[in-house]
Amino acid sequence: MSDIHQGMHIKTISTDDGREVNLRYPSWGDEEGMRDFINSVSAEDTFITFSGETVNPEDEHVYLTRMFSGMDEEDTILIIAVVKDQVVGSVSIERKTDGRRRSRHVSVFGISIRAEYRGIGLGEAMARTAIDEAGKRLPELKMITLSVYSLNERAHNLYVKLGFKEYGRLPGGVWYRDQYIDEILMYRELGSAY
């Protein structure tokens, strides 16, 4: 059983520009700010999944009662950034469980952040927070993995600071903006140097 709590506080980082940004795991109080964050992320269609898709609170309670769920049984990690009570960015780690036993000591991440917080350095805090979280309370991981739209170049580049390295490329493998663009596959062994 995990010893992560919700709103469990983890760090209070300062980015590059001086604003103070506390890293904390979410409880149900901050569903209504979750949902906010990844409404306001979606309507930018940036690149992130969401491409103008509209979470309802019934949605936000599902993907949070999967996301406890998997903290409770050391298969997650999921860690908001939030600043003066608004819900800034989102990271997670989640094992690979549909393998079942063959692949739990793989994991995908995942993050976003509000445009108004990009090149500040909160997305490489946040991503080494949970990569450090992930290592500390998911038993068994070994490797992460992401992908990355081959356009966006700041998040690649952060990627490759991170440890990471290509694996694969699936040409055209996203619809970005009215165009087919290439999905980068990227990895990274747990345990190894930033």
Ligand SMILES: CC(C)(COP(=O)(O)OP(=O)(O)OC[C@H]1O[C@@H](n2cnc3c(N)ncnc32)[C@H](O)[C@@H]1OP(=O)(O)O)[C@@H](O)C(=O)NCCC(=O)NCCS
Contents of the next structure:
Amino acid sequence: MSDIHQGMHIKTISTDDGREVNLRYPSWGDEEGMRDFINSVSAEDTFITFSGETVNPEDEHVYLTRMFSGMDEEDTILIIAVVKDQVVGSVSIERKTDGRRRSRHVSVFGISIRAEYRGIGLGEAMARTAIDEAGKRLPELKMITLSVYSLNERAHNLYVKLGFKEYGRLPGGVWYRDQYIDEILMYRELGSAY
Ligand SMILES: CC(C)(COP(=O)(O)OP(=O)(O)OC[C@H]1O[C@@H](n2cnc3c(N)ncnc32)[C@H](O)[C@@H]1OP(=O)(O)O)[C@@H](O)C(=O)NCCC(=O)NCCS
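Could you present the same protein in the form predicted in complex with the ligand, rather than the form predicted alone shown above?
Everything in the complex follows now, all chains and molecules, and the chain you saw is the first one.
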């Protein structure tokens, strides 16, 4: 059983432009704030899987139920970035459990940040924090994988900076704003140096 408890504070960071952001685990009290956050990013039609769909309260409840259960089972890390009670970002690392014991050492990474908080060092700080937490709290985890859209230069640069390496590419694997673009697949050994 995990020793993560709901709402647990991890650290307070200062962004490049001097804003204070709390990084912590979510609690059920964040349900509405997290829904508002994901809907703001979805509405942008940016480089995440949501492209304008609205997440309703039931969807959010199902998502958070899955994430809390994953955290209890030591399979999941979900960290939110909070500024004065507003959720401004979220980052997750989820163990692959669909392959049973064959792929329990492999996980999938995801991150997004509200538009007003990008480009000020928050993504890097959140990603490093999630990787550190995964190393401490997800036993036997060895690898983090992710997929990034080929036009998402900012995220791609961040991942390269963090030591992720490309292991494949699905040409035309993503329908993005009226065109098919490549999906780039990347991985990083959990214990490797930055
Ligand atoms: C991708 C995302 C998480 C990056 O987080 P961020 O807070 O904006 O990035 P940071 O400010 O921490 O910058 C980290 C690195 O990213 C790269 N980067 C940041 N802004 C950039 C820009 N405008 N252009 C190109 N690269 C950029 C740089 O390598 C930067 O490191 P450096 O400052 O040492 O050069 C964030 O922009 C985001 O949520 N975007 C929308 C959703 C998304 O794309 N999610 C990822 C899906 S794979």
